[in-house]
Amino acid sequence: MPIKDTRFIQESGKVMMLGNEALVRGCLEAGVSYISQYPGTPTSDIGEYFHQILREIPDIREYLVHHWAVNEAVATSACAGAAWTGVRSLNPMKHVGLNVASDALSVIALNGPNPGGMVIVVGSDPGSLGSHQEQNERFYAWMFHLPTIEPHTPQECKDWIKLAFDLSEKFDLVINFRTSTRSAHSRGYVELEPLMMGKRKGEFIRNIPKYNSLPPHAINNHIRLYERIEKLRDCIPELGLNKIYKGTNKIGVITSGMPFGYAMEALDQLELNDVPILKLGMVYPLNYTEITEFLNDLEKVVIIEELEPFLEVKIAEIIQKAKMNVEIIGKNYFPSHDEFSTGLVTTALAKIFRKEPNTKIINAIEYFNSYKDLIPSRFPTFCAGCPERATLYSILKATNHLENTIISGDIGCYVMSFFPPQQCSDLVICMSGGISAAIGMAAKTDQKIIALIGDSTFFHTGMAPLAEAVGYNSNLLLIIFENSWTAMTGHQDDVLRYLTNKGFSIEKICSAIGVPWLKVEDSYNPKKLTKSIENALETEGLKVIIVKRECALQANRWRMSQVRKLEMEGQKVQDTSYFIGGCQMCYECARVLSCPAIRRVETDGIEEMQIDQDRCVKCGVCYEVCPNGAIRKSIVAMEGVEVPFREG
């Protein structure tokens, strides 16, 4: 029996959580009772760790609610109407997420909360850990007014995602609460308080001139969203969010966040235990006072910041506005792009103070970098039999490897496509960008346009520039992979799977808005989905395929249940294995499909390719595009019950 997680409901207590753990905590200790979120790393787990508590503590849902939301705006808005009937709602969303939601929230920030408090949280993502891009999201803070609280470790997740919600109601202001790859998935003790349960229901009081941020109501809004910030401004000093470590060194270091523990170890490795340190726990707004006061006895303040000099450019403000003379030291030291580490701080700051790097932090910096030579550089790549790989193969052979195609990618698992060996992605933009791009392309190319996209993010925002290219019969072909999970993010339960479990329909969809062109295919069937790819290519106009195989992860796990379930019953089960004899190392497998399950060996001085049968999931695609008939299927009890694949 799995022993139960009981972190999340005991009354007090230490234990080591993650941040994005710790993060959940406080929410329960802070009584918040609605959370609406799209997942994206590295907030997804925020979501499963509620989900988790809900499966746990049924007793629980009376009071508290988790939504997987179809993007973020959805999920912005959501948690608005929800604290305007007076709860505390939090707002989960990766640093591009809040790209989709800004649209709405610029305008519940000018709204604001109350009766309520609603907290966003931000994960962001500098060095593109599990993101195309490293936004410095930073800057939406200064741009809608949202204060911005950072946190370091675990106990500060769980202390100040509380803290958020009190500011939050107090001043009528959307808190961002702003976690990074790294400080939502690093380790630390918490130390846990009493649970609050969050209100069950609230009630919505009318006031229109709140509410409705149009003329002259959005000015008026405008102007109170000033005051509130400055009313938050004002008592910053009294949160506890910020602290001086004092020294006497007249060079001092302004950080927040991640760096902030980055910039202590490499003091202490330079043996610099004079510097004066002011680490900001709250990096928007931020109090002149404050600020000005640390800088009074110094002549030099070197700003340690991941990515563009968000705080940088709003100290230099208030150093020009106080008429100090600090110089300060940022960006011209430390890089604007990518995650720090240790060794980057400790580089930078032993060039600012003129102190050798001692021999400890060298060898380590040196060490690290040894593991490069080491540990050999691989692509990402697709699980063995992922129907996407299977599709990426149809592809491939439908326009002989691209010829005078272009591939316009998208957000999903399909993004690792540009990798080698199948290089089978031009362009990723975000989320729908795909087939917006292609429909541009096609009013001004004459090659032939493959857009992508999946279902998790045709949901998202893909219905929109479908209709587009209906309407202008754009001549591309959208593929549309329908494996029926959000599946890049961790498979989560979300509104993809109560949608397609209550016959919400991609197809009839399709057909709503007017595509002309429209086929449902398999691409375990890579043959005639080859075929279909070339017959769409070959008509003018909008084509769809939507290729209906659900994610091989999640299927096999289902298939192997079933299986295990029959035997345990003590029927016999019909097993299929695939294997190679007679290879001809044409490397149709290895190269084109590209399954990660084959892999070539040598026999007795003889070179082949090899199915690993503890990576193989048995979805029979190399079976079907061998070329030379040599990879062989075995069935193995033939009268026993046979399981096959679900269909999604």
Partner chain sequence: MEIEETDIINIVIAGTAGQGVITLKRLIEYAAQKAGIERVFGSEI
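Residue numbers count along the first chain shown, from 1. Here the structure is a predicted model, which is why all the values come from computation and not from measurement. Note that the rigid core is defined as the largest set of C-alphas that superpose within 1.5 Å between two forms. What changes on going to the form predicted together with the partner chain:
After superposition on the rigid core, the Cα atom of P376 is displaced by 2 Å or more between these two forms.
Mind sharing the form predicted together with the partner chain? What's above is the form predicted on its own.
Since only the chain itself is given, any partners or molecules it might have are not part of what comes next.
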């Protein structure tokens, strides 16, 4: 959208930034020189901004390297490797990415990132706004001793990520910079400071005890980790991360991150302007003196935090150790699930402070509830022309609408297949959890099993379970969507694209690994794909079908650019369009294929389906599947150049 965006590179000024943009700006002010990440909401755009910067300023490439890693564990170890050469590395990931990275991180935290600095950015997702689950990853901070900073505004995102690098280098600790879907995608002013170029080269210096956490060094590193964390704990009050808003009320509030904003506005709405508030910028570790001094004059303290009680437990620990008589109010008034809001916090605080409930909020909720059942559902679905939707259509046809068939789903766009009307995914666990679960199922049930996986997920962690399925010749069909992109998170270059350019392919991997039954199909040929799935399900043992077809969003972008180019050159281009005539209203296109470019309209009391020409990408799948031949194809300028979708 922006024509010239200088916000990342201008030396000074006040600019409007999202949390994630500000975080990237902070990294550029901190001299970061290596970033590695696997894309995942809400941290994907961090990498996109770095890519934008690297594209626009080629000179910076010598000092700044960004990798789209194959998975989070690779990214985390890669960042540690870079830090161990003495540079500053950044490792963004979504909250569940931390689960994947945790194995590596447990050791890296123990060893410490020095001589360089390493900051992980964990994008939490209370409310599951862009993820398949919600979890409170702060508990990893406790487990691995990762000092954890939680920003609230974009300004804090920028300022504090810089501080995070300083702390990482000074204390030899991996810093956890914990954002959320909300803080990462909220926008506000950011005052810029000068940029600093990262180190061009580092050098690894051998230090066997530090980098080999094995006996006897493992225990020494564990002792050293406690020393490092305690040193940092002592300095917390001087860091400027935590802030107290004074008040005379005997009930105080401790909070952090986005809930701080809800708490401030909620207290104002309830006219509770005398409540002391401790806003924590660092939620782990806590400085005991700082906390006990805040609690000293209080009878009760309200802990406002999303998800499982972390601060509540840590503050309770401090109260207990200090033998203080302060009552803790937390999860007995606030939910342990979902995202908070000002409305929710106001309602809970009204009860805690025995205030009249806020009528504005109550009326808003009541009136909304009176009509909310009328709101038509609008869940995310596959784009018009999506090859994955077309594959699901073939699965439904080949299995007589999943009769005696289990679909073991996975993470990617196809995670949406559980939504109606296709409802074509029985379960989802985690990246490559689908094929793994299918192996166990195949061992214990005679039902037909189809596991789904995308190419990016296949490279992430899918090859290992495929090898196991080959080893046990598990009786399942694995369908691999090869759409050439990490589509769900916004089409980041993935390793697959580099590999395919070198003639490498998933097909070759499957053959090399010893898959006994392997077919490559095209989802835009649904009849042939359906037949192939039927054949596979009639065959015992492991079967793999690779469905090759580029993500329709990208394929259509490419095709339209080709068309524009040819037209600029003055060439005539064939124009194919699909339209509906004589519709029998059988709903095959609307309920089984369910393409969003098709809509039901009523003209003069007669219902029929219509194709939205501005949304249709001309994949032709509806034309192939209409049982009544009511979907017609028309080609204008037959004599012109044909521009098909690109192959592979």
